[in-house]
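Here's a solo chain for you in structure tokens, the form predicted alone.
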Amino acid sequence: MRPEQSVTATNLGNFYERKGRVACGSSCAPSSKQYSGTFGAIVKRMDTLYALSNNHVFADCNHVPVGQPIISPSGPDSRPNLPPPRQICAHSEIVELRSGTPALVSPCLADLAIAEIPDGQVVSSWQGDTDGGYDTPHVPADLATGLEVKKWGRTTRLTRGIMQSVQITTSIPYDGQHFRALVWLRGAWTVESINEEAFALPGDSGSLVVTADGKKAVGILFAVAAKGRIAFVIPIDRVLQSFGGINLVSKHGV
């Protein structure tokens, strides 16, 4: 099993709206890039709202300039039956990705980025579409093997799985425009699909994984393997400790 970053430049992506606002789970990317990832959630630090996703989605592996507009849907996902791309946020901060054998370089703890939301009226904390969607939960889950989970994503929409592994260290080959390297990440969890279908595929990077009842947050998806039946997740406690401390936002534009 070889995991890979789950961003894509192929496949038609999905876009979700809630009351005319861009909903979480939608296709997104920096306006300068020809790939697609997922707008995972709205978070707050102090009084400022941010969008949350992966470093390799918002920052193309450390290399998108601060202030670059993030649009939804992404450029490659634009098509006649979708609204035109609009700016949802502006790239702000990353958890750095770095390469090197663990004997020499400490493994990374996360693949995350936040982007400041200039207009809170443009986005919603709702996840996915009206049928089967739910509001982003702000309560973190206690992670455990066997926990049933679900997520909304740009490529595979609503999928369900089961948490399988605890605190593994894995290597992922990243392939950004200016960053091509093997990155070791420590402390990831894995999710396995409940059936033979994929839990996540390229383009689902950044999706917020939640408990099966939608009431608690589990983590942020950042990589896939085994034809998408296995997904790798940054645990939610680590996500919320990043960037000096952030909180998931619920009941925003729902």
Second form
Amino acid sequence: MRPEQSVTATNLGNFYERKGRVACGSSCAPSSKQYSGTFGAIVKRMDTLYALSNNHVFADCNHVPVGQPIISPSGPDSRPNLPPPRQICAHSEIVELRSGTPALVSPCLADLAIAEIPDGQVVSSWQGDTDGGYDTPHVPADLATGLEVKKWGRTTRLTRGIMQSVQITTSIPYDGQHFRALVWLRGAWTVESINEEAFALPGDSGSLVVTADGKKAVGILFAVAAKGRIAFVIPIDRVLQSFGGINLVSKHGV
Amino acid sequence: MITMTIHEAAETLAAELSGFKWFVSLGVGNPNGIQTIYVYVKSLRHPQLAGLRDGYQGFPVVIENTGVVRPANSSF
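Given the form predicted alone, state the structure of the form predicted in complex with its partner chain.
Next comes the full complex, this chain leading.
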């Protein structure tokens, strides 16, 4: 076992409920996988509800079959004092991850996946715990350097940061079970922690980042660097344009 | 004298640096109203970075040692 895996294996994931429903920010994963990510938000396309997270969370980098149950909490995060893992959605669609030098292969624009929610009574648009939590905002923010933000995530719970810069290009080494490759991605924003603590750590992938007042959505977190002090976020306008157009859902089971 | 927009400068610099194994990411920000190029690297001791500390194409450059960017999934 590598030291990195040992650390994450002992980092118990968080699970949040709101009125008996699974809240956003909770641990989740495909039922067939032994890793954890974050259930970021509920989105709607036409009249269908979906859960939103990363491709590398719901699809293990392009490779989880359509229809695979997504459970919360994830298998590795299951423990005696939590409700048993239950299906919240079924894997549906991805924004694909591609590998290759940018001169030959178009860089990726997002790391996203959606999973259809068969029973809307199981989930809530509430983000995180009762204490410090908030409803998912459905209005997109105008992103700018210095914008103060926050997020709820499976590993680091509620954290706060500041938007830093929009990336021309970023190289990210993915390491899925069937996809091990360097992916180049354009247009992500960086968020820097407001203090020396991590803004995000492994397991927070898929978290919805929102403005500090909780009123506007900023983007979906997908990667970290600098021991978690810097996080990479897919901007919300790009998120909402994905999958043929989706909308964030507020006031659902809150 | 500034002859490029910051986005043109950033695109040019990204193309110059993206072949190096120590390169992680390059972005553009506007801290305190000053257009700035951010270069994220796995380590700082490279001759190509020394020349950037005074700026690039007239724009200030912030160089940060971030280490590798990792997908934030718990298995990685």
